[in-house]
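Starting off, we have a lone chain in the form predicted alone, written out as structure tokens.
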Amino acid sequence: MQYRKLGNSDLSVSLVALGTWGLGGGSVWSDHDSTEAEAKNLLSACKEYGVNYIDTAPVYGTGESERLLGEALKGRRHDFVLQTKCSLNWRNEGGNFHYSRDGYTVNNDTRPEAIARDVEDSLRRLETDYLDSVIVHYVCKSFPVCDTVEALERLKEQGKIRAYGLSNSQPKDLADYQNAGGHVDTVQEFFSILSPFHGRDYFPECKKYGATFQTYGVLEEGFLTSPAFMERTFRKTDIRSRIPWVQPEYKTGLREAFEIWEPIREAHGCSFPQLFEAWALKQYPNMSLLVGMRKPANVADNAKCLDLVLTPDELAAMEEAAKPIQVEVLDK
């Protein structure tokens, strides 16, 4: 495993990070509800392969992902850099309506009192007295940025968080937070070979402020793990039923792209996840790969992407194959 500093903080994080959206289960990930034993085994695999960076959020399974991690982290909290999020909550205390799901109404609220409460709720569910990093889950224009920044900086002063970042945002949002006196260490945004545009727009601003760009969706919720994945079906509420790759015209294009990618994969003797992760790491030098993993075998496979060295010609051929089906905006 390789490690680097998270933004301008003193946190040393693995290049491959554990994403736990799927760990929360529920209707969004309808094929499996994880158990405490599975969460513990997953973290044991992370420890074995050097993955020390964990990302979660309050709304992943409406608290379930955080609760499972809290149990799994007992006795080894200091082995991991723990990151969760703020702004989305189901307390019915104000903010902007975001969605209704599984019997809960979730609002987006970046007011200082909401952020402070979010952090306290996460500390309780995760059974810890500090968070290494907190991400503003959805940047909100309805409330003053300066107030949000002040709340995050206060939490740092109190020792409840050590760093913070932004997600589901735009490059100007990073500038706004920095100009308001913020110290944003992480920008977490979607980025994959099938949807690279938002990330590339963001890279210059991240470089300007020294922020780590953390990609989610690099494997497109499983659709880039193998051609066979396209044959699966999902419930209407499942995130994987709502992205472009389930549509017939995109499936055809994706199958054709896999035919071009297959010889490159074979030449390196690697898996498709390793191939696309290696591609992503070549796109920006200060990149963090946030990969959703629910099984120890996933951790073992994804950690090996760092051993894969792709040539410039291979990188170009991979993206050329993706161009006919690339999309600019993904609403996940």
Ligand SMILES: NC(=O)c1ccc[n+]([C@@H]2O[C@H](COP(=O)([O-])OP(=O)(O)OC[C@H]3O[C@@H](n4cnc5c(N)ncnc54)[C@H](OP(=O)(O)O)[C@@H]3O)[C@@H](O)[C@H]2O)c1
Given for the second form:
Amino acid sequence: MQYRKLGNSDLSVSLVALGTWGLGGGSVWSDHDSTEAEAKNLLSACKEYGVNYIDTAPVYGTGESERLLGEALKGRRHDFVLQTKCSLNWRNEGGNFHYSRDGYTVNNDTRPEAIARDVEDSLRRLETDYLDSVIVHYVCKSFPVCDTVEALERLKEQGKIRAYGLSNSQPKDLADYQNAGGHVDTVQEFFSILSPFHGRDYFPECKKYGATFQTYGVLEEGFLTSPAFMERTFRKTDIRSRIPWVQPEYKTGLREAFEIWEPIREAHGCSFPQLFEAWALKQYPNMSLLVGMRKPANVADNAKCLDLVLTPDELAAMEEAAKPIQVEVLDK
Ligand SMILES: NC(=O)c1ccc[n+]([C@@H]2O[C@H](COP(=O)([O-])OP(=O)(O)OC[C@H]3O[C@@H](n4cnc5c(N)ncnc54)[C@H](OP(=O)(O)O)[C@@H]3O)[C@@H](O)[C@H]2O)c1
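Switch from the form predicted alone to the form predicted in complex with the ligand and give that structure.
In what comes next, the whole complex appears, and the chain from above leads the way.
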């Protein structure tokens, strides 16, 4: 494993990070609800393969991802850099309506009192007294950025958080946070070979402020793990039934792209996840690969993406194959 500083912070994080949206289960990841034993085994695999950076959020499984991690982290909290999120909550205390799901109404609220409550709720569910990093889950234009920045900086002073970042945002948002006196260490945005444009627009701003760019969806929720994945069916509520790659017009293109990617994969004797992760790492120098994993075997597999060296011709051929089906925005 390799490690880098997270943005301008002192935190040393593994290039491959554990994403735990799926761990939370519920109707969006409807094929499996993880158990405490599975969460513990997952973190043991992370420890074994050097993955020290964990990402979660209050809304993943409406508290369940954080609760499972809290259990699994007992006795080894200091081995990991723990990141959760703020702004989306289901307390019904105001903010903007974001979505209704599984009997909960989730609002987006970036006012200082909401951010402070979010952090307290996460500390309780995660059974810890500090969070290494907190990401504003959905940057929101309704409330003054300077107030949100002040709240985040205060939490840092109090030792409750060590760093913070933004998600579902635009490059201008990063500049606004910095200009309001903020210190944004991470930007977490969707990025994959099938949807690279938003990230590429963002890289110059991240570079300017020294922020780490953290991918989400680098494997397109599983659709880039193998050609067979797109033949699976998912419940209507499942996130994977709602993204473009399940549509017949995209499926044909994705199958064709896999035919071009397959010989590259075979030449390196690697897995498809490793291939797309290695491609992503080459797109920006301070890249953090956040990958959703529920199985120890996937941790072992993804950790090896760092050993894979793709030639410039292979990188170009991979993207050329993706071009006919690349999308600007992934509305998940
Ligand atoms: N900020 C945001 O709004 C936002 C949005 C989406 C996601 N995220 C974060 O980003 C993380 C990653 O995104 P994601 O989980 O949606 O999608 P993803 O990382 O693109 O894909 C995850 C899927 O790939 C599978 N997978 C991973 N490694 C594999 C391997 N080596 N072999 C075979 N299959 C493999 C996983 O299977 P298993 O589940 O079976 O292990 C899971 O189904 C999330 O978990 C979450 O932490 C943030």
